[in-house]
Amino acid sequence: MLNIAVLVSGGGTNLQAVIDAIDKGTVTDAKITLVISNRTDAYALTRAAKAGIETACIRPKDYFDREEYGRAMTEAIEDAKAELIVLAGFLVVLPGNFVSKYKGRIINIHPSLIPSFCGDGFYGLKVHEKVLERGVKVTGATVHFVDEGTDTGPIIMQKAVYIKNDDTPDILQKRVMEEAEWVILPKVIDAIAHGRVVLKDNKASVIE
């Protein structure tokens, strides 16, 4: 059984997608043992509580520096016996000591086809605004391993979503969630739970 910690900052729609996938049996041999947010008012914490999942609010501003914050996060992860850390709309840059400790065990879902529309400043609705501003015809979502950079870790899985002429950022955001994010994040978690994700030479592959 793969124990998972999910890190969230907002509404937790991707968290809900994982909870639902585990409940339906499309993700097996995995369970969420902890949900951490950096915000006390994150609705994701309510979603977790409703599902009977332990929650914690760990805020960077409550610690002396980023290293101390990283140690607090590590302690929570270890207490929950989490083996995989899933960033699902987590808007805090993780401390280096935390990332290095869990290298190859942290994944992130990003609402674009990396390497397009990613990196510093590209998060949430801003991604979809830039996609429409640029006039690209295809966008999507990416699940990748987390490294010391921003959205620079090895790509595990991507799914494309086509742009429509009448798309607004809000409409596009919802469709990318429904057609891509909520599909590939549970798929990757299930693949990891069954040892089907291989990380070698800084490249990730999924064994079907």
Ligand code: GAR
Given for the second form:
Amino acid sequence: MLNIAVLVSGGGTNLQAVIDAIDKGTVTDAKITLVISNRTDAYALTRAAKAGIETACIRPKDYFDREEYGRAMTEAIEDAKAELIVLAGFLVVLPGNFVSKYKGRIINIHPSLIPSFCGDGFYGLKVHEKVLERGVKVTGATVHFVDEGTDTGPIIMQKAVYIKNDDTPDILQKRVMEEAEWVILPKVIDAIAHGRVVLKDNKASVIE
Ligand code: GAR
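Alternate state requested, the form predicted together with the named molecule (shown: the form predicted on its own):
Time for the whole complex; same chain goes first.
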């Protein structure tokens, strides 16, 4: 059984997709043992509580510096016996001590096809605004391992979504979530739970 900690900042629809996939049995041998938010008002915390999952709110501003914040996060992860850390709409840049301790065990979902529309300043709705501004015809979502950079870690899985002429950022965000994010995040978690994700020479591949 793979114990998972999910880190969230907002609505938590990706968290919900994982909870539902575990309930339905499309993700097996995995259990969410803790949901951590940096915001007390994140609706994701309500979703976790409704599903009977333990929650914690750990805010960087409550700590002396980022290292101390990293230590608090590590303590929570260890207490929850989590072996995989899933960033599902988590908008805090994690401290270096935390990322290096859990290298190869942290994954993130990003709402574009990396390396396009990612990096500093590209998060949430802003990504879809930039996609439409640029006029690209295909976007999508990416699940990748987290390293010290922003959205620079090895890519595990991607799914493309076509842009429509009348898309707005909100409409596109919803379609990318439905068609890509809520599909590939549970898939990757199931693959990791069954040892089907291999990391070699800083490249990830999924064994089908
Ligand atoms: C999702 O679209 C996720 O991909 C994005 O924030 C949204 C959170 O929604 N994450 C990023 O932009 C990270 N760079 P949710 O709280 O409903 O899952």
